[in-house]
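The chain below stands alone and is given as C-alpha cells, in the form predicted alone.
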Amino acid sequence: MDVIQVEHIRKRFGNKDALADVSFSIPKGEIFGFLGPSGSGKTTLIKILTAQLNATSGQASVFNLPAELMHQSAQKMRFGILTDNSGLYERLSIEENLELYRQLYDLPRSSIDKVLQFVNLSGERKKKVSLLSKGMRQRVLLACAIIHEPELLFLDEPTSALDPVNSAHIYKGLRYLNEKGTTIFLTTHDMAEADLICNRVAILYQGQIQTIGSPEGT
C-alpha cells in the first residue's frame, strides 16, 4: 500500500516554479529520501503534503485521502513532522515541551524518558530551550516529532546542525522506527546520509526530479 502518492505536482509562487512536475508514490515502511539544493522545492513539497500549502495543479495523498485533509486533527495524530517552522516554547524546559505533547496524544509518562533517550537527551531534561545549542533544538524537536510513534515521519534536513556522533545515535533510532512500522520521508542535501539510511531517493533539482531510485544507483 502506498502511504504517499504525489501526481504531476506544481507550485508556483509568483511567476516561478518551486516545484514543476513532480510524481512519485511511497510504500509503507520504506525510509524515502528527496534530495536536493536549498530552494530546490524540498520543504514546500513537505508543506503540500502536510496541507501547510496547496499546490498550484496536480495531485497528492497522504494516507489515500487528499492531502489537504492533514490538517484535521484526527489525520495529525497518525504522523509527525520536523522542518524549519517547528517550533518550541523558549522559557519551558525540554521536559516542559515534550510535557505538552504527550498530554496532546494522551500518552503515559514514560513515552518522555524513551523519547529523550532516542534522541540522547536524557541528561538534560531540565534544561530551558531557550539555553539550548542549535543542535539541541533540533533533537527536542525531533522528539516532540516522534514522541506518539507515528506512522509516518517527515523529517526536514534533521541532522543539519548536528554531530556526527548525535547524527549516527538519530540513524539508529530512526532504524528502529522503522523497523517498528513508521515510513519516513526525509529532506537532505547529504547524498551520504541517504545513503546511509534511505532505501530509496529521489533527486529534485529546478522543481523536478531528475532521477529516482536505489541510493547506489542514483
Second form
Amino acid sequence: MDVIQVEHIRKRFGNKDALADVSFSIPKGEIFGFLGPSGSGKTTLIKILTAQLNATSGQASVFNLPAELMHQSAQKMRFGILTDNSGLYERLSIEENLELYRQLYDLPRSSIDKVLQFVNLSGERKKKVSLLSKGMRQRVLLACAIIHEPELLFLDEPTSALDPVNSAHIYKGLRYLNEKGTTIFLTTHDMAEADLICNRVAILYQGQIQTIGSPEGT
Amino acid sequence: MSISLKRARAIFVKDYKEFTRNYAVSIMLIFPIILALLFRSVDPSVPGIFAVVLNLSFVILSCFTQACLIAEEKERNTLRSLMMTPATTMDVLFGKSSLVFVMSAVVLGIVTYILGYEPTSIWAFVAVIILSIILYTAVGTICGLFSKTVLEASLTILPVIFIFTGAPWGTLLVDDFPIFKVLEYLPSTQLVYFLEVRNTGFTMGDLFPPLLITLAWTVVLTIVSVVLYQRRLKDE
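Target state, the form predicted together with the partner chain; input state, the form predicted alone:
Full complex below, order starting with the chain above.
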C-alpha cells in the first residue's frame, strides 16, 4: 500500500515553476529521500503534502486521501513534521514544551520519558530551551514531531544543524522508528546521508525529478 | 468548527507559563491600575473619566497583549508548529484568547473598584465589559497575525490606540466636521455613551443601543480574526 502518491504535481509561484510535473509514490514502511540543492522544491513538496500549500495542478494523496485534507485533526494525528519552520517555546523547558505536545495529541505521561530517551535528552529535560545549543534544539524539535509515534514522518533536512555524533544518534533513532512501522519522507542535500539511511531516493533539480531509485543505483 | 477544551486548556496553560516569564508583556497588567490610581482623585461625577481609563485599559490589556502573544508565536515559528498539531483553529484561538480574557477581566475589576464606579445596571455593565474584552482581543489577534515580529506588532497597534481611544474626543468636533459622526459608532465611543446613562430614571432603551453596536463589532471582528487565522494556515 502506498502511503504517499504524487501524480503530475506542479506548483507555480508567479511566473516560476517551483515544481514541474513531479510524480512518485512511497509504499508503507519505506524511508524515502528527496535529494536536491536549496531552492529545488523539496520544502514546497512537503508543504503541499501537509496541506500548507495548494498545488497549481496535479494530484497528491496521503493515506489514500487528498493531501488538502491533511489539515484535519484526525489526519494530523497520523503524521509528524519537522521543518526549518518549526519552532520551540524559548521560555519553557524541554519537558514543558513536550508536555504541550503530549496534551495536544492526548498521550499518556510516559510518552515524554520515552521520546526524551529516543533523542538522548533525558538528563536535560528541565533545561530551558533558550539555553540549548542548535543541535539540542533540533533534537527537541524532532521529539515534538515524533512524540505521538506517527505513521508517517516528514523531515526537512533534519540533521543540517547537527554534528556527526548527534546525526548518527538521529539516524539510529529513525531506523528504529522505521522498524516499528513509520514511513519516513526525508529531504536532504547530503548524498552521504541519503545513502546511509534511505531505501530509495529521488533527485530533484529545478522542480523536476531527475532520477529515482535505490541510493546505490542513482 | 469543533473545539476541544482539553487542547484549548493545554494552550492556555502553556501561554500562562510563557506570560509569567515574559516581563516585557506581563508588566502591561499594572498600567491600567496605575491609571486608575492617578484618576481616582478626579470627581467621579465628571463624565468620561472612567470610560477613558477603560478604553485605554482595553487597548493595553486585551489588544496589545494578544497582539504581542500572537506575533511572538509567528516570530519564533511556534504558531506554524502549533498549526501542524491536531489543535484546530478554534482550539488555538480560544486557548490563546482565554488567558488575555481572564487577565483583562481581573485587572478591569480592580480598576472599577479603585475608581469606585457604580454601574447603572450591573448585568448590562458586565455584558458590555465582556463584549469589549472579546472585541479588543480579536483586534489584537488581527494585529498579531498581520505582524511578523513583536516589534512590528507594537507598531501595528499604534493606529488602533489612536483610533479607538481618540474616537470619543473626535466626536466633539462633529459640528465642524460632520464626517466625524462616523466615530460615534466606534465601540470606544459607545462605551462612553453607555457609561453616561444616569443611575436615576434610565430605561433599558437607553442601554440597548450601545450594547447592540458593541455586540455587532464583537461579532464582526471575531469572524475576521478567525478567517484571517485560517488563511495563515496556508502559505499561499
